[in-house]
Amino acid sequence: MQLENKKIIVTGGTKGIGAATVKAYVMEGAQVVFCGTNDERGKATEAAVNALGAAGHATYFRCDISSKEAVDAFFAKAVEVLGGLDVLANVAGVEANCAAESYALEQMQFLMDVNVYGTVYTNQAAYKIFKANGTEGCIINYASDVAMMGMPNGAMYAASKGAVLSWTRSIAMEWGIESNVRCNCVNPTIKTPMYEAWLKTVDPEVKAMHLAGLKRRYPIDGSMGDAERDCAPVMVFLASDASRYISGQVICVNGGATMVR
């Protein structure tokens, strides 16, 4: 029960890494409010997690984190349910890939609105609560390895995640000094429902080449990781008091594909 009585908000919690994080937090005894933009999936995740009979509990609300007004309203409801806030796990993010010279304004705005401004809005909302309550809070943001090594046909996605890295390091310094709030960034290489769906549609020869490439790239298992097995335990650690003296760090959960120092 590493998170017993912890009050946690999770964004992007309706599928993939976010849903695995919600489940892990509840299993470790936390009270969790999570959001997404798909109500059917959100309610299904809420029901499935609460049916586990764990000590914690999960509550779903709809929220589009690209809207500051929506974020502020969501956090107000979440804090009312939770009775406070200890941790923000900001998992929500989007991707839009194309050739670098072909990005349209709409695509760039979409990426920045969710990945960058959504991170800023949620982090600001959490920090204001931490500061008002005198809480040594914790913020966990999500970036990507491509922010450090580049991504052909994904330059603007990489740029948006690079902004998340820089923002996280900066607030770790600023808010740490002001209020002992710690902020870290996770760079995951994890199989997602979108990836699994894509893999089922590709030509067998292309699939074989893709999987062979993964074996050369990822030292551990020769493949991308599993959200519940490989990423959720890291999220539990970062939300727990065991990580109290860790801040401003990039935690790569990627099987050793990118090694940070």
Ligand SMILES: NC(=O)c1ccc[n+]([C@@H]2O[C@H](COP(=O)([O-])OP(=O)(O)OC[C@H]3O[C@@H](n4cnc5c(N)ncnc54)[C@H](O)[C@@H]3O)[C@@H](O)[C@H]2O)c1
Contents of the next structure:
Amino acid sequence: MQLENKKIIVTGGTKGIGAATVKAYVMEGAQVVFCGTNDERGKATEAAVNALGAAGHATYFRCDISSKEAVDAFFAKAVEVLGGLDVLANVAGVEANCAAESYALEQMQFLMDVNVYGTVYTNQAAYKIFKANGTEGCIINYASDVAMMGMPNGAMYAASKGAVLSWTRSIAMEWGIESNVRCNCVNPTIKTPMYEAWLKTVDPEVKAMHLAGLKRRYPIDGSMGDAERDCAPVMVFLASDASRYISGQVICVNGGATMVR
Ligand SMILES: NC(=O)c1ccc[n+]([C@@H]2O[C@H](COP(=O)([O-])OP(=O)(O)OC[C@H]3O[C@@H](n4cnc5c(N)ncnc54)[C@H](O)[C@@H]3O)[C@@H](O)[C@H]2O)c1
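Switching conditions: you have the form predicted alone, so give me the form predicted together with this ligand.
Shown next: the complete complex, the earlier chain at its head.
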């Protein structure tokens, strides 16, 4: 087991990549506390993961990471349950797409509140705990390839993920130098509810072009990946001691869709 007795917080663990991460961590022996904003899905994930009979265990609490008060309260409860903290996997994120010239303040605030400030609040809360306990902790954030390549009809989403990349590189330097805390970013392309929802909203012409281009875009498989098969093992590696000398990196889990960064 690669994560035996590791104490881990996962945000956005109720579906998609986050739920696959919670499951993989528990299978590898970790004690996990995870959050999301949908209690029904959170409780269902908690029950399903704990029914696997693995050495680890998962506990769900509701937390909207866009609220600093909620994040601080969630981390306090999580640390009480876990008895400390070794790893934060901050997977939660949201998407809101429209033509660049039409973004409304409400949409921009939504993206910034969850993707940018949610990342900052959760990372700060984790770092305070690492520092207080003298833990050489680990933070994994979620950005996106679109932060590097651009995204037509998703400029503000791309911008919010660009902020996550820059923030992660900066804390990797600052908190690495101060406390040996390592911080990395994952850029995934995985078929999840977020991707399926996006596919439903795009205009038919864009959708047809997207589907026709998959084979060329993804050298491996000619399609986006699977959360449990393709992303969860990378999340295990990044949370484990095997990656202790990797920091400030962007790990693209995308079948080779982007090769330069
Ligand atoms: N799926 C992809 O191909 C892809 C591509 C690029 C980036 N990403 C990023 O990867 C991460 C995971 O994406 P996914 O596809 O699994 O998404 P998803 O929509 O399937 O799941 C997102 C998770 O985040 C949680 N969440 C949303 N808002 C929250 C909030 N305010 N507070 C707490 N939890 C919240 C949801 O409850 C859910 O558990 C996101 O940050 C996303 O932006 C995904």
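Residue numbers count along the first chain shown, from 1. Definition used throughout: the rigid core is the maximal C-alpha set that superposes within 1.5 Å between two forms. Worth saying up front: this structure is predicted, and the values here are computed from it rather than measured.
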Point to revise | between these two forms, how far the Cα of residue 200 shifts once the core is aligned, in Å | key: 8.0
